[in-house]
Every structure is written in C-alpha cells, then in structure tokens.
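Next up: a single chain in structure tokens, the form predicted on its own.
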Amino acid sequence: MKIRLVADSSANIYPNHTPLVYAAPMKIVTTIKEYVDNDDLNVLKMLSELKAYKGKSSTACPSVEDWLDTFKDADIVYGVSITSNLSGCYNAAMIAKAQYEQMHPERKVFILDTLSTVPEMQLLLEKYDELIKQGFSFDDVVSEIKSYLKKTHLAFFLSSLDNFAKNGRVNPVIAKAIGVLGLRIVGKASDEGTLEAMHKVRGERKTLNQLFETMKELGFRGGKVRLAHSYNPEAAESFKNLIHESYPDSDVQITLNKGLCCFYAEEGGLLVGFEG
C-alpha cells in the first residue's frame, strides 16, 4: 500500500526533509514578476527584489493540479494545509481530494486545515509519520491528528510588516511606523486561524523573552518545538538556548524559512511551533 504525506510549500519542505513530504508550491506575485516557492527559488534574491519593489504584491495558492501532482498514485494521502483563513490553499486541496477519490474510489485522502503555518505544520507532519509507522488505520490516523492539532500552537515575532502592507493586510502607515521605531511584533495564531499581534517590543532580547512568555501562556511546559527563521540564525539559536534553560529535555529543531514564509515573516522573523 502506497502512503504519501503532502503539504503546501508554506510547511518549509526541503529535499532531505524527514519524513518524506511532497509539496505543492505557493506563489508570490507582483505586477512585474512571479516567484514560485519551490527548491529552485533564490529566496535572498527574491527578498532583495521585493524590498526595492514599491508596488502591490500578493500570494497565490497551489492549483488543484499542483495538489493532484503531490498525490501521484498513492492509495492513502495524508496532508496539511496553511490556514484557510489566510489562503485558498485548503479549498484547492479539497477539490483535488474530491477529484482524486472520484477517479479512484478505492483510495482515500485527508487534508488537515491546520489553522496555522510553517513550524506547527511540521509538527503535524511528524505526527502523521509516527501514526503511520505505528500501523494506525486511516480513520484512526484522522482522529489522532485532529486531537493532536488541539495540543499544538504557533507563536512568532516579526521585524517588519512591509510585505503585509504591500499585500493589503496591514495599514501602510502602521507598517512604516513600526519600521521607523525599530519595534518587533510578537503574536500567535488565533483559534480562528488568523495571525494575531499581541505585543510590540523593542530590542531582540526583550522580544525573545516576550515570545517565550507567550509560549508559556499558551501552555508550553516542555516537549517538541520547531523554530523557523527568516535568515536570522542567531535569534533562532538564542531562542533555542532560552527554551533549554527552563526545559532542558525539550526537542528543539531549527529550519530556514522558504519563499512564502520569508515573504510574510520577512528577513529577521522567527516562527515557533510547539506542543502545549
């Protein structure tokens, strides 16, 4: 029996990712260029070009065909999608699921709307892999992954809101003010699947401390933590050490954000998925 794990590219899937995951690419779109979030994308070049670009920008979810390509010829497909409250990605995945199961009635597809992004998606993919290896049935995997989602969370800090402003999600005046004042935004993924700003902090050490306090407020008491940074490895390592000072047995892993996540988190941002 062939089983596949799939996700959209906001899950930061690299060629050597464990477990093996097939990613449907998101896109970053401007009036002059389209960036496809795959392994060929030069993310630093994209960020440089977007910084110089003054017009509007947007993102586009994978097409139904992109999702079908990830399913290939699997008997069972398990997947995760970026929150449906920020993207049409989940809807496209569900259309692909319906088409695939209609073409192959004996096959099954389940795509989880994570109401989150990046590192929380990574935790869920790891949980899928664990359940598959334990021999759980399709229905039991679906039940267990839904239960696990209730125990995972996303927190973040952002150094800039420029691309949120260009995307029409944040008032440009607010975004500019935050940049001028040197503030960082600390927030979380809400229960509804939106990104909720909670604190405005000046200074990286204070920001990391506030981010850790936010994690604890959301129920973190040790366990798995997945950090995803946008070209800020120093902050990621400092935050890993901060976690280990209080919870030395925590399983903390660090990854680099790919295109879609760097577009929103921008250079310097840090996203944290964790068990609560």
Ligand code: X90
The other form holds:
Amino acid sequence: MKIRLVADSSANIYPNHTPLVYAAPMKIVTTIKEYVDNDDLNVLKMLSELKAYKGKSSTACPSVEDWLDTFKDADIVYGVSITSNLSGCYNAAMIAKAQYEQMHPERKVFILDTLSTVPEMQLLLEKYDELIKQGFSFDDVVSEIKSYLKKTHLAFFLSSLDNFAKNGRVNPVIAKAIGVLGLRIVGKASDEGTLEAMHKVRGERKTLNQLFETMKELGFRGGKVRLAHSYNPEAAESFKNLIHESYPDSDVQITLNKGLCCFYAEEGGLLVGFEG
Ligand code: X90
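Target state, the form predicted together with the named molecule; input state, the form predicted on its own:
Everything in the complex follows now, all chains and molecules, and the chain you saw is the first one.
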C-alpha cells in the first residue's frame, strides 16, 4: 500500500524534510517572469530581482495538474493546503482529488484546509506521519487530523504587509499604517483563515515579547513549536531562547521560508506554529 504526504509549497518543504512530503509549487508572477516555488528556485535572487522591478507582481496557487503530480500513483494520499480564504489552492486540490478518485476508484485522497499556513502545516504533516506509523485507518487518520487542527495555531510578526495589500489579501489601510511608521505587526491566523493584525510594536525585544504573549493567549503551555523566518535567523534563535526560558522542554525547530512565504512575509518576518 503506497501512502503519500502532500502539501503546497507554502509548507516550506526542502529535499531533506522529515517526514517525506511531495510539494505542489506556488508561483510568484511578474509581467516579465514567473518564479516557480520549487527546490530549484533561488529565493535571494528572486527577492533582489523583485526589489529592482517596478511593475506589478502577484502569486498563483498550484494547478490541478501540479496537485495530481504530487499524488502520482499512491493508494492513499493525505495532504495539507494553505488557507482557502487567501488562496485558490485548496479548491485546486479538491478538483485534483475528485479527478484522481474518479480515475482510480480504489484510491483515496484527503486534503485538509488548514485555514493557516507554513509552520502550522508542518505540525499537521508531522501528525499525519505519526498516525500513519501507528497504523490508523484512513477514516481514523482523517478524524484525528481534524481534531489536531483544533489544537494548533499560527501567530506571526511581519514588518510589511505591502504584498498582501497589493494582492487584495489584506485591508490597504492596515498595510499602510505599518509600512509608513516602520512598525511591526503581531497577529494570528483568524478562525476563518485570514490574516488578523492584533498589535503594532516597535523594536525587536518588544516584538518577540508580544509574539510570545500572543502564543500564551492562544493556549501555548509548552508543546511543539515550529518557526519559519524570512532571512531572519537571529530573530528565530532569540525567539527559540525566549520560549525555552519559560518552557525548557518544548520542542522548537526552525526553517527558512521558501519563495511564496518570503514574498508575503517579506524581509525579516517570523511565523510560529504551535500546539495550544
Ligand atoms: O494562491 C495564491 O496566489 C497564494 C496566496 C497566498 C497568500 C498567503 C501567504 C501567506 C504567507 C504570511 C504570513 C501569515 C499570514 C497568515 C494568515 C492565515 C505567510
């Protein structure tokens, strides 16, 4: 029995990722170039080209074909998608599932709409892996992963919401307030899977403290934590230390954002997925 874990590329899947996950690539698009968010993408080069480029840039979710490529010939596919409230990604995955199950009636696909992104998706993928290793049936994996989603959360700080606003995914008034004053925004994924801005803060220490407070308000008491940063390893390390000061036993791991997340989380942003 072939079982595959799949995700869109916003889950930051690198070639050595554990567990093994097949990723359907997002795309970052300008009028002159399309960047495919796969292992071949040079993210730093893309960011510097985008800085120099003055035209319009946007993103696109994986196509139905991209999703079908990740399913390949698996008997059972379990997956996660970025929130359906900010992307057509989940919708494309659902079409792929319908086609795949129609072509192969004995095969099964379940894709979870995480109403979230990056590090919370990583926690969910790890949970799928545990459930598979424990020998759970398809229906039980599905029900267990849905209950685990109720326990996991996403919080973040970002230094700019420009690309969110330009792409109609956040209110431009909120975006402007941060950009102009050089503030950072601390927020969370709302229950509906949208970006909820909660606090405006200035300075690294205050930002990290506010992010930690937000985690505790959401029920964090020392479980698993996954951090994803946009070329800001110092903030990720400092935040890991801050968590360990209060919860020395919590399992904290750090990844670097790939193309799509660097485009939206912009330079310096940090996302935290955790168990509540
Ligand atoms: O379909 C597409 O074109 C992709 C759109 C993706 C938009 C969201 C990207 C999020 C990247 C940024 C910070 C966290 C916000 C979380 C809200 C749920 C990460």
